[in-house]
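Have a look below at one chain only, the form predicted alone, in C-alpha cells format.
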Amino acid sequence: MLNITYLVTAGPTHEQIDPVRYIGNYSSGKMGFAIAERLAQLGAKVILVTGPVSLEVQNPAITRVDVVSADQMFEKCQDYFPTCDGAIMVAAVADYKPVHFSPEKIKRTDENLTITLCPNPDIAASLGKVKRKDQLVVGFALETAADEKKAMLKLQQKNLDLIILNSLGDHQAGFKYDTNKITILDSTGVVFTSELKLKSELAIDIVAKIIEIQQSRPGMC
C-alpha cells in the first residue's frame, strides 16, 4: 500500500465574462478523476482539485476541493502542494481570462463585441519552480496533433518529471470520451505509448509509471 499523498487537478476552468457567460473548454474531468481513484485504490491519500464537472468521487481517501476559475485552482494548488509527495496536473486550465468582469449581463447589440483577455497563471510551471527533490510534478499536454517535440519543450520549460501527451486528432481520444490514447515522456524522451484505452485503464498505466519513478529516487517515499 502506498504511504504517499498526491495532489491531482481535473476538469476545466470557467473564466467569467459576466454573470451568465464564461470562457471554458470541453474537459469532462474523467482522466483526472480516474487517476485520483487509482491512487486511492493503492492506498495513497489524494487531494483532488477540480473545476466544474458532473463527476462524483468514489473513494473516501480522496479529498475533493471544488473550484471554478484558474486563479482559484492556482491558489488551492499553492496551498496543498507543500504537504504532498507529488502533483499530477490533469486539469484543462483555460489559458486566458477576461481582463474585466462585467457585474451585469452584457446586452446584445448590432455592434461587434471585443473582449480583452490576459494570461492565466501556469499552475504546473509554478509547482515545477518550487518542487523539492522529494516531490514529482507530472503535466499533461493536449495538442491537436501528436507532437512529442512540443511536449518535451513543455517538460523542460516547466521543470516537470513526466509529461503525458494526448492528441485531439486521435479518434475517440481526449475531451468528452471515456477513452484516450497517450504518450508518456520524461527528460530522456518517450517512456510509454498506449493504444486507445479506457481512461480508467490508462490511469493504471500512468500511476504505475509515477510510482516507479517515485520509488527509484533516494529520499522519496
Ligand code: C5P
The other form holds:
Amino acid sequence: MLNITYLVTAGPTHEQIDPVRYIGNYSSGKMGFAIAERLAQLGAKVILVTGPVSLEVQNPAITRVDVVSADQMFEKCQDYFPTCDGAIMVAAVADYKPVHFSPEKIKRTDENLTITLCPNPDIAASLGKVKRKDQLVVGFALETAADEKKAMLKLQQKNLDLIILNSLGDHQAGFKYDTNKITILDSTGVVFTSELKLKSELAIDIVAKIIEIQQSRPGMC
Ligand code: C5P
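Previous: the form predicted alone; requested now: the form predicted in complex with the named molecule:
Below is the entire complex, every chain and molecule, led by the chain shown above.
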C-alpha cells in the first residue's frame, strides 16, 4: 500500500466571457481521472482538482475539488501542494482568459467583436518553482506531432521531474478518446514509450513510473 498523497489536475478550464459564454477546450478529463483512480487503487490519497467534466470519481480515497477557471485551479493547487508528495498536472488549462468579464450578455451587432485575452498563470511551472526535494512534479505535453525536443524544453522550463508526451497526430490518441499513446521523458531523455492503449491501462504505466522514481530518490517515501 502506498502511503503518499498526490495532487492530480484534470479536465479543461472554462474562461468566462459573459454569463453564457466561455473559452474552453475539448479535454474530457479521462486521463487525469484514470491516473487518480490508479493511485487510489494502490493506496494513495488523491486530491483531484478538476475543471468541468462529466465524469464521476469511483474510489473514496479521492477527494474531488471542482473548479471552473484556471485562476481557481491555480489557487486550489497552491493550497493543496504543500501537503502532497507530488503533483501530476493532466489538466488542459486554457492558456488565455478574457481581460474583462462582461456581467451582461454581450449583444450581437453587425460589427466585428474583439475580446482581449491575457495569459493565465502556468500552474505546473508555479509548482515546479516551489517544489521541495521530496516532491515530484509531472506534466503532460500535448503536441500536434510527437515532438520530444519540445517536450524536453517544457520539462526544463517548468522544472518538472517527468513529462508525458502525447501526440494529437496519433490516430485515436489525445483529447476525447478512450485510448492514448505516450512517451515519458525525464531530464535525461526518453524513459518509456507505449503502444496505443486504453487510458486506464496507460494510467497503470504512468503511475508505476512515477512511484519507481519517487522510491529511488533518497529522502522520498
Ligand atoms: O505549456 P503547455 O500547456 O503545453 O504545458 C502542458 C503542461 O503544463 C500540462 O501538464 C498542463 O497541465 C500544465 N499547464 C498548467 N497550467 C497552464 C498551462 C499548462 O498547469 N496554464
